[in-house]
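Presented below, as structure tokens, is a lone chain in the form predicted alone.
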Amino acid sequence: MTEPATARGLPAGADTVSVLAALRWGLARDLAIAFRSRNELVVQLVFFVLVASLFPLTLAPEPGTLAMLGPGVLWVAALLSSLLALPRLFGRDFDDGTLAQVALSPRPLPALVSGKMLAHWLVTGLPVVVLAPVLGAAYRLDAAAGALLAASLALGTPILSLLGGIVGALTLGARGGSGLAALLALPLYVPVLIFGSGAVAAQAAGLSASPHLSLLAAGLLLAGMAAPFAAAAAIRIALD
């Protein structure tokens, strides 16, 4: 590995390294950077809480109305919160040249990308999963509905990070990349939003939520297998 890459903190070693080690390095690096920028994490979390908390003030106070609209509102807030953090996934590393050094390292790029996507979910999606049942109380969601909402978010928010990673990589170097990434990502997020909020709505209607959760799980499996390779290919094209 070149000396500048080592100076940037990129992993040095033999050309053959494990995928797990590459994923772990990408995850640890991005988490360390995220926690050094606590203000951005707080802003993003406050954004989610404010959107979810202020919306009930615009609705009629009937419990039935709140319970019906609550899951959809919380899912939209989670989606917007994920979009808010999307430019940080690859944009800064691309601008300062770190991403080019990462691509030149001996570690497999799809595994390194996977670590970055996982870090993105841990700092954007996991807090949403934890807070959603608590905020659901403002929408008169009972414990069972809150648990189901958390389960749907636990399956759906990683898909948002994975799809966002593909879109973020595709728009690297583009003029107005952040806005373009949001426009491209929103149509991809819509099915996740529908199935995620639909799980709670189905339970409220006396139907099984299993089909919705199964579709989310299938989408997570598919995105988890394909997104790192698609994003890595897009990054290499952007760097050429």
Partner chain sequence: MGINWFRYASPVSFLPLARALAPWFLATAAVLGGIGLWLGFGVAPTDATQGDAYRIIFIHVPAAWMAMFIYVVMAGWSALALGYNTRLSAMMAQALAPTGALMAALALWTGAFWGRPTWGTYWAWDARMSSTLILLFLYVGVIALRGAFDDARRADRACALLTLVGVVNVPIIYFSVRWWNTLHQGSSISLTAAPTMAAIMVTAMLVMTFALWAYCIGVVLWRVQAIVAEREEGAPWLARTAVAR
Second form
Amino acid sequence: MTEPATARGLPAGADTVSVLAALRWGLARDLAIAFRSRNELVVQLVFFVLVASLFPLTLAPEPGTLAMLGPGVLWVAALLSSLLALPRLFGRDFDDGTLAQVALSPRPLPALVSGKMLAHWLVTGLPVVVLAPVLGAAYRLDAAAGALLAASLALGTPILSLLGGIVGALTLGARGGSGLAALLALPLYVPVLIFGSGAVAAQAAGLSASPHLSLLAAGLLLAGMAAPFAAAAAIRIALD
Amino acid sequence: MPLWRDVSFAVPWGSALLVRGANGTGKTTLLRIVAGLTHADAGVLCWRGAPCAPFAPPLRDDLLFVGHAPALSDELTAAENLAALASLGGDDASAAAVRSALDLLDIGRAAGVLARALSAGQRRRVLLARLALSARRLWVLDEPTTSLDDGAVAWFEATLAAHLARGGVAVVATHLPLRMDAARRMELVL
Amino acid sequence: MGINWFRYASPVSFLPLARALAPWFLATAAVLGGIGLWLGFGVAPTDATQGDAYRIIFIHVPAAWMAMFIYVVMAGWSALALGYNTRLSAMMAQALAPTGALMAALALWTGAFWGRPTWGTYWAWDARMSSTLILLFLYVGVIALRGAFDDARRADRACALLTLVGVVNVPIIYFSVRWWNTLHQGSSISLTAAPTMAAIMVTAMLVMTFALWAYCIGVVLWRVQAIVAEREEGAPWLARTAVAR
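Compare with the form predicted alone: the form predicted in complex with its partner chain:
Let's see the whole complex now, leading with the same chain.
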């Protein structure tokens, strides 16, 4: 018997069209799942608000102190809530076997992973970006500082999703679950935290915030290019 | 301790390799190696004559893998799950195609039900409905007929026969009997 | 020329080498360490501005260097492990991690003891100290990830990837922490820039550096033997070399 003709609908290789199609697949599927489980997303957002509102209770809530601590506290809260959402990214797909199907599909895995990471940021990072200026007001940040905080989070939280994706994939099937993921992810998050909260602090000190934002943008570009490949490699290691 | 040594086979176009063996003899491991999910400690896997590392694109292009895990997302309906899996592999994922595939397996009525509410047998049927949508050349199926009733098993046997008649190849691990054409059947006992 | 380096990529041929070399490196470390400590604590003069407290740099600075350097070496072995799938590379990376963590911890500990008389506090959020702390966390992360898997091969590859991600991040972390530090703090006395280093101080520092080098290499070669023995337990070749000893 001879080799049968293939009737695949997918073009071979990783050209732009198939990369974009793969990205869209990951994005659409994970957004649909996120929409169905939106209660959990609300919980994650409430956690962010809760952490941010615990800090003033631990100190004398004087406007000067609050405005000084605000950016850092809100950034740490964003970091922790991003960490809380980390298992959603690959954990369930790994448990139910979907991740094996994803990794074995003809589509380029880094692009599929990028789509999933983008969806993850849209449902866990973007709400934090939007909420931060509101919480900033409670920390007596003025409108300009609030806007800058949102801008720094808009550039920084995608990096958290990208780096978190690598860590999430590395810890699939590992003992020690979320504690281990936190231990691995938090040191990697340090530069993002420094540049993000530093942007607002620099502006408050009368300096320009643009170097901080530029560095965050550079970090986002670097992470955006490298992290999907690292996460794809980690997924293949996890499935092996 | 190696699971086995000196296991060697070549499956010609149009044939199915049935992998048999007691629990714990490594049927699933062998299938995972054939699917390119994992590597063998020693030895090579070739697809269409060329050696393949795990996750090699030529193998992925032609592969349909149905493993033990349900591969269904609890938050999506049966139809959405099937459409997502079909479109992932580049198969026809249109609503009509998905619906008719589900109807073939007699679970058209459950199309709109969330996967978490499906029974084990229904989940299995959703997965097997992928076979109806897929034109991949290599099927690697791990215990495909577990928790299926007689009607669904008969459907599976007919679908597998059609796949082989098209010239396709299948590697199937099963401990349940499968009725199939003896000329197309190879057996490997681990 | 003529040496097949890949020969030593296999534990079978590497183990006898490690077994033979480890004691020599450790002995060298002991001798050099003795000389270095004698030079640093006995011969070198008291510093004009910092008094005798500065003498801790003879341990602190080499340890801090080793902490950074070992991470890079670990990343090199990790890259080999992922690229060539060599078991020994992954075992070397595994053997390096605890020593790297020890060096980072030693640098932090001695730094704190230096900080107390000099800064008046054990911990001053100095840029170097903070980034070494993060480096320690990176080491702990690799060790913890290793412990989280039963399957050695899975652990090897996951740790190798994590180390590579870490090594890309280390310069960024150092840069970001320095950046943060210069924005928030005036310049303070730096631990490494003693105003004038007498020649004897430089000599003592170099000798201590070589001592720590020898110690780290010796200990890693020692540990890698244990890892090979643990992993390849029951392998026939291991029994043979054990008998040969």
